[in-house]
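What follows is one chain in structure tokens, specifically the form predicted on its own.
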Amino acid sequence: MSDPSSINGGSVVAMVGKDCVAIGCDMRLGMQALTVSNDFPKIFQFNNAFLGLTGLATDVITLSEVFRYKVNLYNLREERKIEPETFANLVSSTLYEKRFGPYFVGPIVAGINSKSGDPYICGFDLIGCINFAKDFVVGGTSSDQLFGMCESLWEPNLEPDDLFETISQALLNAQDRDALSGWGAIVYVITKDKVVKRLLKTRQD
């Protein structure tokens, strides 16, 4: 338990689909073993782009703000909209800045492009090494759990309904598995017209 990213538990996974990525995460803020509360979402929306925070709760808050203060910076200055990829590189400029007393998180990207309308997911180390994937990318402390679950149930082309059947059923039965993830969740499903937020409600223990 001496490692920052797992004392307060918490659990993201992205996955690409046919024109569609959704992105989900658990609700649980734990203390180790102790869950503090059962109503701390994980994914925060920065124009076309969404961002899974796990790991340390403090760093999740205070990146959160600070990527919210540089997107609205780039929004007055560039005067459009940010798009996935670029805010995948503003992540990881922002990560390395920090790379001699790093913030201790796990951060993974999700969105589609406004012009190409191509889906694109990423993940990062704490440092900010991108890891980018075409099929799905997880994070946090039920992470071994969700790559067991995703390589099961995960296949290219889902369409939109599909993709929130299987980003679902692979959360649920993952955090089911960790003692630090957990009670509830929520799933974001983006196609290029709209997203569709849905909230889980799972088991409470």
Given for the second form:
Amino acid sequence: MSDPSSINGGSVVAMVGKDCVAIGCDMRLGMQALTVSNDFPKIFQFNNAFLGLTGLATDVITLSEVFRYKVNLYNLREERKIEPETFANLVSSTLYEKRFGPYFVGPIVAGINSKSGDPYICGFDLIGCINFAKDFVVGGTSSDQLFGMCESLWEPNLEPDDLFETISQALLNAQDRDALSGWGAIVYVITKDKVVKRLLKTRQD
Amino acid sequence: MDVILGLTTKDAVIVATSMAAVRGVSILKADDDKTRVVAPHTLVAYTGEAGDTVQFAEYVQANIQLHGMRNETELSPPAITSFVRSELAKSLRSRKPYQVNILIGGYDTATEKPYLCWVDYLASRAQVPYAAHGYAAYYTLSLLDRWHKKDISLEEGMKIMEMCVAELRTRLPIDFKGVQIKVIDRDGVRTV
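Starting from the form predicted on its own, produce the coordinates for the form predicted in complex with the partner chain.
The complete assembly is shown below, putting the previous chain first.
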């Protein structure tokens, strides 16, 4: 069996802007060379934290359901919404629980703290090591391409509309150079008062 | 090299499964039914490791039927899919995982829409307008990409299915003894 993190394919990226964050993903689900679906989004919302999950599709689905369960219980017990920083630590512990039989995923978290208004993004490896970043985080089969695109396109303090253009170009051009990512893209731009979800028009190959 | 195909039309799902049951160099039977009706409006078509397939399909069928008896209600196709997926996900990291690929075809009586879901042995799931498992996918998905549209009639869907079967007959190196076609619509599951 091949490397579990590159059987199904997929990419995610998140960036920080001026009082805003953006997170984007591709829409492909494949079985190595064969594309099975072009409607497989990899971003899930939990209160005001957004989770992007790439890697083995079965673990992406399982983890999205596990976190839905954990966040629902958090809401019932704490009687409040979970903040992105707290959710990130929840992701980290959940992944480390499976240290010697891990979920084959590359998660990223993005959100805005509802109390302080500070944007927050971070990435993780498959066993939950938190990679906190002040600029951007990437994940998936086109992570190398995404690193290159983000490093050159990103600049600090981008307004929401400019951040949208920047993250979209980073995602689009990176996924076009990756055989296992693509077939559509979704970008969420998150500000303190609203979330805008846009479907990008991309190459369908 | 079993063939299972599915496609949705405006009011129904058409599922085709090959009829050859092969072990080694022998064809055991030419009328093998690779499906199980798990609920009045849901069909599970399966392919994969010998034994695992029927065992898993009948396990799903038994549990779904029990749920129907206990709760006097039919589970929707998406709910059945969630159950199937979670059982496969549980099995994946067990001592010996089920190696079964599945297509779930159903008619959701609540939303009044046909439903088709592709689930593989790793418990990946994707709801799709048309689907196939195994080698058949390499030949038929491109035909389906070209000819399938949203909200086609049952007759148009059957024509596309015939095109797919003809292509498989031309290009697959083995005789799969034709396909059995099942249609699932608001009136339930029927063989065509």
